[in-house]
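Let's start with one chain on its own, the form predicted alone, as structure tokens.
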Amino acid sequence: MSAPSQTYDVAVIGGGLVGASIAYGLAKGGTRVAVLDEGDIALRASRGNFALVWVQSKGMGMPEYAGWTVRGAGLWPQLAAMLKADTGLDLCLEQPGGFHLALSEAELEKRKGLLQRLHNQPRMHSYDYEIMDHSRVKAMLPEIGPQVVGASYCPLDGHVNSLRLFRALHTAMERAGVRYLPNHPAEQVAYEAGAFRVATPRGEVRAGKVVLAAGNGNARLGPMVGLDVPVRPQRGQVVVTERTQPFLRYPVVTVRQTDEGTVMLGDSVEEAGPDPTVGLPIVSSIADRAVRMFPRLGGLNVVRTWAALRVMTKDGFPIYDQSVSCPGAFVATCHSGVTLAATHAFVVAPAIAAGRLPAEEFEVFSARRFHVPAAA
């Protein structure tokens, strides 16, 4: 399929969770949108999403980000309801609260100190959380092992069905009128006479605005439209077990039971460059820690393991920016595409449609924060 010749209001480059969420929000607002995507060959971060809608511990060093995630979690029921109405797909959203388990007293003290420092920051959007001892955790998670000494708990946390979310966003955006163009990776983006031309191997797509939502590819594309997007790939590995009887009523940051009965495990953070290779030592470490948390996992078979590449900025926080030299060019990049999906659809998309990211909401997320000269 060759690219159509007509001009769109907005070309979204990237069809992962970030790009699809923004495209869906734009289309629901009446904007004519094309999504240019690499397709199934893309090393998209969405392949490795853990499907958490997560708030606790986010925002150390940027308290505004804590408020951004709280807002995103609060908008999620609206997004889930809209996607179900548009597609018939139930995302199995649950927000019962979530746990971060500690396997030693030192881990628990470290966790307690982190959350205290987080909530003591100026301008911090404070929210409820609790540090629990073993007995308190066991009352809510009866199958924890004896090595779990305690945990932090936040009532705002939750999770969804990860594969169904991706399918629902793509189904809904296309039903809303988005033209999805797989196998159309952006090779060049040019700005001429107030509009954009995106060159792909299958032809050119023209648009009045362009949104860079290509994950790690934004580092290459950004300078073409006057945007600095300093991102790097960070590998994370995921392990999935066979189905088992429901036993985990609350998601844990590194262990969650899906609505289908499988258990997902993952707490790998690896600076391995653009290498999505699965490593058995890492998988073994993930499994060992999970079994210490929930001994019953030791009797389950592993059915899948894979690795994916997170999109990581220098400080770990998102970048939302607009170009000065090429008005109408925007970038959106983060490593919390699930948590922020509703925010991207209901807040970021309307701002892009209006042609401006309001400084009072978005200035803190600009890549200009990296341009502060180093002290002499």
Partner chain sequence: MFRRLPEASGASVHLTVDGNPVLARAGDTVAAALLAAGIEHCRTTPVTGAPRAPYCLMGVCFDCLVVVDGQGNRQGCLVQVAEGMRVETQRGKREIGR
The other form holds:
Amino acid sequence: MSAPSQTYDVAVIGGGLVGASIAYGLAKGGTRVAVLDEGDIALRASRGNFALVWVQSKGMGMPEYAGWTVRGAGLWPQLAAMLKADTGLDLCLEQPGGFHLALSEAELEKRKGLLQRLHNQPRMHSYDYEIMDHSRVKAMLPEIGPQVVGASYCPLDGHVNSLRLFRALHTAMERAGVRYLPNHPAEQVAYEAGAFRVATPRGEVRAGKVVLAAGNGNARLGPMVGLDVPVRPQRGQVVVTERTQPFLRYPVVTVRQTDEGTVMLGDSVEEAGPDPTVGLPIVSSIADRAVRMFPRLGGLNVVRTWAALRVMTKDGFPIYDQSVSCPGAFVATCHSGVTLAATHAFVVAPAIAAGRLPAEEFEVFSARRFHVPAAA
Amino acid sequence: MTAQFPTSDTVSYDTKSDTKARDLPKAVDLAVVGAGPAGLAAATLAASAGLSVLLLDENAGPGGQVYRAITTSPLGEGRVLGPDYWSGAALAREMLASGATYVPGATVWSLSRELELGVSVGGQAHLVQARRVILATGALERPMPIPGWTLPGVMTAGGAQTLLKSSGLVPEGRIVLAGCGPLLWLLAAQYLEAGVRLEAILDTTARENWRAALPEAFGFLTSPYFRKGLALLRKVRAAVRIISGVTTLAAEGDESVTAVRYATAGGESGRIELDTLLLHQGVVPNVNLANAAGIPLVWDAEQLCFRPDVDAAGTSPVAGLAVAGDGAGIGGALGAAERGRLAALAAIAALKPGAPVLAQRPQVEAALHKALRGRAFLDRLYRPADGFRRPAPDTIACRCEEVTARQVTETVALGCAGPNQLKSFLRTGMGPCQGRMCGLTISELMAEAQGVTPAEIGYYRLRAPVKPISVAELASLPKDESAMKSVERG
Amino acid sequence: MFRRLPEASGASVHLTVDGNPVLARAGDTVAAALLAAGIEHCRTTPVTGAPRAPYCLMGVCFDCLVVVDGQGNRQGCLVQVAEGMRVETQRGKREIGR
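After the form predicted alone, can we look at the form predicted together with its partner chain?
Time for the whole complex; same chain goes first.
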């Protein structure tokens, strides 16, 4: 699997969900794409995510992101159908609405306030949500325990089998003619005479355009093509149980049952640097909250825990940007590679293929927002 | 609860374990995981040197797999199990008298870099801080993925031997043994001794293995295994139909196994109707806890398995953590005890530098050298054939998720680089066995498909919990304010 | 199918398997007791519903999963029998709460 010397229209650096979604979208549009990826051992958020297609509570401080997310959730059924047609794989997308459970009155009040402030923002893309009390929640989630005082519910929320999404994207990429190059970590990216040369330990890949989709690796790669990508790893830990009969009809932001029957319990938010090790106090806290929400979860066995690294910006919103000094270089980075997968395939990829991220849609996501001197 | 069967040793262990679960020490000098020969010898020696020692083991009694049920076997004193088995009684006896705190029925599910062990006893999770840890988690039988190996009625030879040792159970009806390795022949001999009739032994030892093993024959001729091994083979060969040079095997049946099909290198093929098919092709290190604790795995090209990266004394790159016995690479029961003692001596040297027992080191090393004689010969002679390590396309490779070899190679064709990516795509290794039954098969299949060595492909990265614990147990562990905060969402 | 060697003695233990009385021996694991009682299928898999039976008898294969005293997915080969124990064979995924 040595790197071919041929030239591609686009080299996508990173074969995770973001890179694979964009590569898939590009290839479906007839673009010749190579995806350069790391090997088996990589810090892959795509293997560690919680698999929610999630809308509620996103966009505090950047209302455009709420709209972007709503749009992404809306495009999802189309992506699921296309991937099913291309690969035969059922991604088990379900968008029945989702819950955020509160374990005290204080938590519920805090939740209520946050959603109110979110929706009161100017330019906010408003959508339905509801604050429910215990009995309303109980009617929809009969397994909740007495400590659940209430919840917020948003009908736009859902979830998917994200590992199958990952596999489907890779299968579909291959079928759409994308050249996937594992064990080709990008070491250097150079811009010369209107084209890009990406150096890897297994040789060089040339392309007319380059898309940085390397997660936290984008911070290092960006400056090579005139892009500033201030991202940092943020650790999240997840606990998974053995398979059990279906008991949960709706995803909860920290508890969801997969189509296979396992129950995922998540997920911490830790500023721990690039350390992806699991810590018992954290997973114990995750288990504790989950059992308080759904007491009968206590008897299930845990079969796996893991820690993964989110790709986080200072304000928590994604960066989509294009280079001024190296035209044809783009960056796409976010911590919601599942929720935004359809957006990346159907909105971001065509823009990249056309050679420009339209300002009216993407300006707000440019990293230039971090360069503005802090306003009073 | 004990009143109903007051005479049973097993029950008295259970009682002890209940008591000890409550009194499980919070901190010890040395924690030993696994009460097989390596763990028993390590715990005994360390306790005799005055260290506080905690010996944790999953089973109801000491002995590990090789000396399984050594204190409780219903075949006590009888000849069925043979003198090699009964030689393990001394190890157990010495440990029980050594002052080490022995907790049976204890499942160790995590071990941190700081040597804090997560242990479950009787459904209760505990944390124990150790200054040193010796992992003596032993071996498990190498997966033997043939068509139909998941059918009821197909079992490992080691599993059948466990039933014999701990419950005095033998299969009924028509029985066939298939595979290779010393344990297969030992079980056959034990069955013959017990009056069990065997339909056949389908011997998968490749003929060319004899040539490869020959240069190592001298070591074997002078090893403790030679005489006994030869006598055993003779006895079995005289009493059982042996079909040699078997190159393919397939178990048949719908709800349960009803027959085995085979073909040999000599062009012979056949079908034998049966009720029980016992498979075996050697043993490999049980690496899950060692790897989850941070010890890298290395590919052993001679033994065709991954083993933790430790030196001859079991010392690992993780400070204070050692691996002893077959869990560090297969060396057999006698060698395991000596490797346990070597690891214990290293722990004693670190914690009690002046201890007189440290002078025993040369004797232990000499005993180990003697015990390992002949190992290379056995490794080569019983090297499992390629076709029994890398199954045919339609054969299940991952028993838990029911993934076939074909699905694995098809996914490699997508560019899937290694077993950890494969796990994401196919769920191999994600079931309850956590890769123990498929890990080697997957790495070897992927290596073959990519034209590289298993060393280049690597193995599953393993993480705690290496055995299942309940969500409630996990929730019961100590947690601090910052941990609680990190999981609350606004 | 397994049988007990005549020289293997020991106290009897009474359990039920799917409601039927089964006689085991003190010191047996649940998996051993099932095999001795001629119960070959202890579960069906949650993936395809295929029947499975105890395979490794040493706690690593997880094919002997059964419901013990109302608790699902117990490793039968690691649980010692006890007087009055209720064992159930398991079909597919366990249920939450049992």
